[in-house]
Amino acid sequence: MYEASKQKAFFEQSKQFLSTPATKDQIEDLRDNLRFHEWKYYVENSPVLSDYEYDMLYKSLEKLEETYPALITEDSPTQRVAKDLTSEFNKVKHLTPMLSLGNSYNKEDLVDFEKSIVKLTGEETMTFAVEPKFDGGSIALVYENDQLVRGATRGDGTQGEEMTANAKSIKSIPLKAAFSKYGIHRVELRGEAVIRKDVFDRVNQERAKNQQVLFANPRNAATGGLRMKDANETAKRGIDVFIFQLSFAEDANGNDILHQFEKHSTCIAMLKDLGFKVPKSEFGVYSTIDEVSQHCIKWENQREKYPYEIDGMVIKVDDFKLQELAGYTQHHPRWAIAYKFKAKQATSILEKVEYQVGKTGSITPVAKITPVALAGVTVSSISLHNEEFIQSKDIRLGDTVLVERAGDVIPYIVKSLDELRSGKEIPIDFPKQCPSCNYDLIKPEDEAKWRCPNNYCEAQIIQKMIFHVSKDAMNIDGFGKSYVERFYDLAWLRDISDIYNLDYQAIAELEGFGEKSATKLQEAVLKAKQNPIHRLLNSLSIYHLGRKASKVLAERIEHVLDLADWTEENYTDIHDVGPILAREVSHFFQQEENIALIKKMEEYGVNMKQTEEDRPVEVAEDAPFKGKTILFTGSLQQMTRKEAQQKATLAGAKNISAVSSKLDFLVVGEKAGSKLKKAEALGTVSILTEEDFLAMIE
């Protein structure tokens, strides 16, 4: 859309407007400048101004238009969001029907599709355009005289609901596009409204902070955002629109001129040139079904790395003449087909709910559903999180439920399908007593989960031991859940101290073990006894105490039992420790049975004293990264990720795990991926290569 020289000119002009605000005579130049920056940010994902600088330009335009209201134009960036609420969404007829697509699931289906096109057109050689099938909400946009005049939802395919004000609030949709340079007077575009995955996470975090109901998935958030009565609310959703088709075009005399562009791929290139957001590397044109199939399989394998939710690919005959020969059914065009990825959603029946007791006594309800195939695996158990989750979704025993695998990994119940209820479904009655020890459950006001407060609850004791030996805690190699449960059944384990006083001769005689396995286990336990105390503190399953806080505490004590003398104020004096954590850790070290447990572990040889690894890193005053945050991404070539993080710590940096406004430096290796794109989009993160990083610390 903008040549390199033009982009540079806009950037330089921006800097001028920031130092010397635009005048009345320059108002249109300022609008063009803001449109350029909207395109860079929302279409190209490559901003060249900081958010603050953009806001300053925007405010400058607002002030000018306030002073000279007669100069306000409909396509001004300030006119994206309507000032009034939409009371209703009127029905409008699409210029051409928005049909559905036929489905395919494998290469054989695609071969059949090609055969049908050959039969319908009589043409044996052709090209196919392949593009993502976005999982969002379809919309139709109409432009006249280069201006956006209408936006509408898909509706029933013939007519949809008019939502022009909301469409204008979506910044990846140009309010003005130069269709006239292609001889087009009126045009209808098809697009998909979607929300980028990281933006969706950010929106949900904000909603959680404001105690609002979380969105189930990006699709629901996007489609719901299209029908908001207040366009300001639509704008807050962070919706993007990808244009995937030019469906209608006529000249100033009302003549249909769509076919003069000859190919679908030509139209996509034209739309890109006009500043619309269109698929890029994920779009391809191929001359054989083999190539089409390979493209589909490639994107199915990497769908989770793609920043937007996609549930398949769409294959279209590229040539408009062949499209016309192939024709349509009442349901779908014969010249296009969807290649569907393995399902990420399915329906099943909720048969029963089981309740699991965690290591800190938290009660987690688990749905047991009729086994269902989902994204390549069979799902039969799904966490229901807590009582509030069950109530908010009105989930009942016997319900038909919609199941999703978030990120193709974690099963999640999206909703119950109450329209399918027969009346025999039973509301779920959350237990008031612990399912393991029958102790009365408690639920603190500031927490979502019910908890069992009984420290002698058998289920808790077992879960504490399972966590204690795990990789995140004492990291006892080979000592997993099955060993803990087996040794507990044999009465060899009753609390975590017993892990360090096992009879390895007896273990060697167990079925499935032998001398070699028993010796290997003994060596792993002996090694764990020498662990730094920050690992030990984390392994004790103290409520709210995790790895980070354990490290903070370990830096400040010589011996674990020093904490028995601490008051809550001693904890809250530490910057990273809040009152809830202070209360829980203080309470733990005031209990005689816990002190006795720690002393017994020490008798068995478990280290209780601060090690070199526990001590805070001494950072020089002139350390290159002192007081800065850093994150490594991609494949590093000269060191491992752990080595890089250690070097960064010694150089004064704090390693963090995600790209956000709090990140100062991102060090990128090969195949950096989404973290790099997000950092570039923020515009506030300093991006270093591995060589840059090493040069700075050396």
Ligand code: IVH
The other form holds:
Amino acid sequence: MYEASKQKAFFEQSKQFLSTPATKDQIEDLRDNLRFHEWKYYVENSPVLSDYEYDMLYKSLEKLEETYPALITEDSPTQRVAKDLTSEFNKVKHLTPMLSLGNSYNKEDLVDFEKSIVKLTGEETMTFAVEPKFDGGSIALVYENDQLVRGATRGDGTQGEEMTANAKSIKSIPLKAAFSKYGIHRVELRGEAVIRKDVFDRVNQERAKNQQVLFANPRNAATGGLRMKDANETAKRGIDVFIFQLSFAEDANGNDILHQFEKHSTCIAMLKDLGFKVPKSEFGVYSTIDEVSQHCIKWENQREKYPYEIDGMVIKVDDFKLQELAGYTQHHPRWAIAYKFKAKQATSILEKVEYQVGKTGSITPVAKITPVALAGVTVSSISLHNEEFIQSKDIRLGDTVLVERAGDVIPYIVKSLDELRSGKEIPIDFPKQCPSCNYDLIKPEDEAKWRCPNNYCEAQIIQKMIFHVSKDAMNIDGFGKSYVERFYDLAWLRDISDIYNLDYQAIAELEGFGEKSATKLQEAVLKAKQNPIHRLLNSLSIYHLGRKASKVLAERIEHVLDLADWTEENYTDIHDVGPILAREVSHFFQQEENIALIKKMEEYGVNMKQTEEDRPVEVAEDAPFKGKTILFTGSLQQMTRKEAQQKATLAGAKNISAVSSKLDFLVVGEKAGSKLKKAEALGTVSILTEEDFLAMIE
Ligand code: IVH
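Now that you have shown the form predicted on its own, what about the form predicted together with the ligand?
The next block holds the full complex; its first chain is the one shown before.
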């Protein structure tokens, strides 16, 4: 849409507009400039102005238009903001019907699809366009004389609901597009309104803050957003529109000229050139079903990393002539098919609930369901979190439950389908005693979970040990849950100190072990004995004490047992420590058995003294990067990325992860890519080579 040289000119021009107010004649230039920045931000996803600068430009246009109202145009960026509330959505007829798609689920289905096209068209060879099936709400846009004149939702496919004001508020939809350059007078585009997953999370966080009901998923938020009575509300949802089809094109004489464009892929390229948001690397054109299928599988595997929700891919015969020959059913085109990804939702039966005891005694109810396939894995166990979760969803034993798994996210129960109840379902009775040791459970008022208060609870002790050896805690390589359970059953482990006093000769003789693995384990345990004390503090499973607070404490003590002399005030005096954590840690160090445990560990050789790694990083007043932010990009030749970051920290810098106006220094290694480009475009970032960086910290 904009060549690189043109982009630079626009960027330079914005700086001018920002410093000198535009004259009357420059209003249209200013609009074009704002359109460019909207495109960079909403379509290309790579802004070159800060939000503030953009706002300033926008405000200067608003001001000029206020002074010269006669010069306001329909396609001015200021006209995205609706002035009146539209109270109803008029019915409008789509220029061509908005059809649905047939479905396919595997390669065989795709092979059949190709066969049917060969049969329908008589053509043996053809190419296919493959693109994401966006999971949002469909939308149809009409442009006339290069201006957006109508936006509509799908409705029943023949008639939709007009929502032009809402469409105008969506910034990835250009208000003006140079279709005339391609000889087009009137055109209809089809697309999908979607919300980026991270934007969706932000919208929901905002709603939670305002105590509004949360949206279940980005699709609901997007489709709902299209139908807001106040277009300014639509604008707040952060909706993006991807265009996936050019469905109608007419020249100034009313002749249908769609077929002049010959191919779907040509149309997508044209729409991209005109500034629309279209699929890019996600879009492929292939001549064999093998390649088509590979493209689909690749995107199914990486769907979670894609910033938008997609529920499949769409395969379209690329050539318009062949499309015409293949034709349509009442319901869908015969020249296109959806390749559906494996379901992320399924139903199953809740068979029973088990109660797990955590390392600090908290009780987690776990639903055992009839195993069900969900997005490629079999699910049989799902956390129910706490009693309140069960009650608020009124989940009962024997219920049919709706289960969802969104990618890497752990599966969860969306709801019980109470319409399917037979009446035999049994309400869940949350236990009052610990399932492991039978102690009466307690529930502090401000907490969601019931807890077992017994320090000698067997389940708790085992969980404490499993955590103790884990990566997050003492990181004892190779020592996992199964070893802990096995050694516990053999009575070799009774508390975490025993981990450091194992008989490796006996271990070597265990079935499945042998000298070699016993020695390996011994070495890993030996290594862990030298860990810094912040790791040790975290590994003790003290209620509320996590990794970060452990570091804060480790910075302030010479020996772990110094904490035995601390009062609650000593803790709360620390900026990052609150009263609950203070109470729990000080309580832990008041108990004799805990002191004895630590002494025993120390006897076994576990380090209890502050190490170099525990000590706070001292940044000198004149440290070269004091108070500055830094980012490393590309492949570094003289140090690893991690070493570079550590050096930067020691030199007073804060490592950040993205290029923005907040970034002070970008250090570029070999083959630096988009980050470097973005930093150059910003013009406010100091760009350093690896050598420059090293010289500065010398
Ligand atoms: S093509 C005549 N392409 O899926 C062509 N549809 O089940 C019909 N959708 O309502 C649609 N992404 O809103 C097409 N890349 C894509 C799509 C897509 C999402 C939606 C569309 C339609 C539904 C069809």
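Take the two forms, superpose them, and find the largest set of C-alpha atoms that agree within 1.5 Å; that set is the rigid core. Keep in mind that this is a model prediction, so the values were computed, not measured. Residue numbers count along the first chain shown, from 1.
After superposing the rigid core, the Cα of K107 is displaced by less than 2 Å between these two forms. After superposition on the rigid core, the Cα atom of G160 is displaced by less than 2 Å between these two forms. Relative to the superposed rigid core, S422 undergoes a CA displacement of at least 2 Å between these two forms.
Structural comparison between these two forms after rigid-core fitting shows the C-alpha of A620 displaced 2.9 Å.
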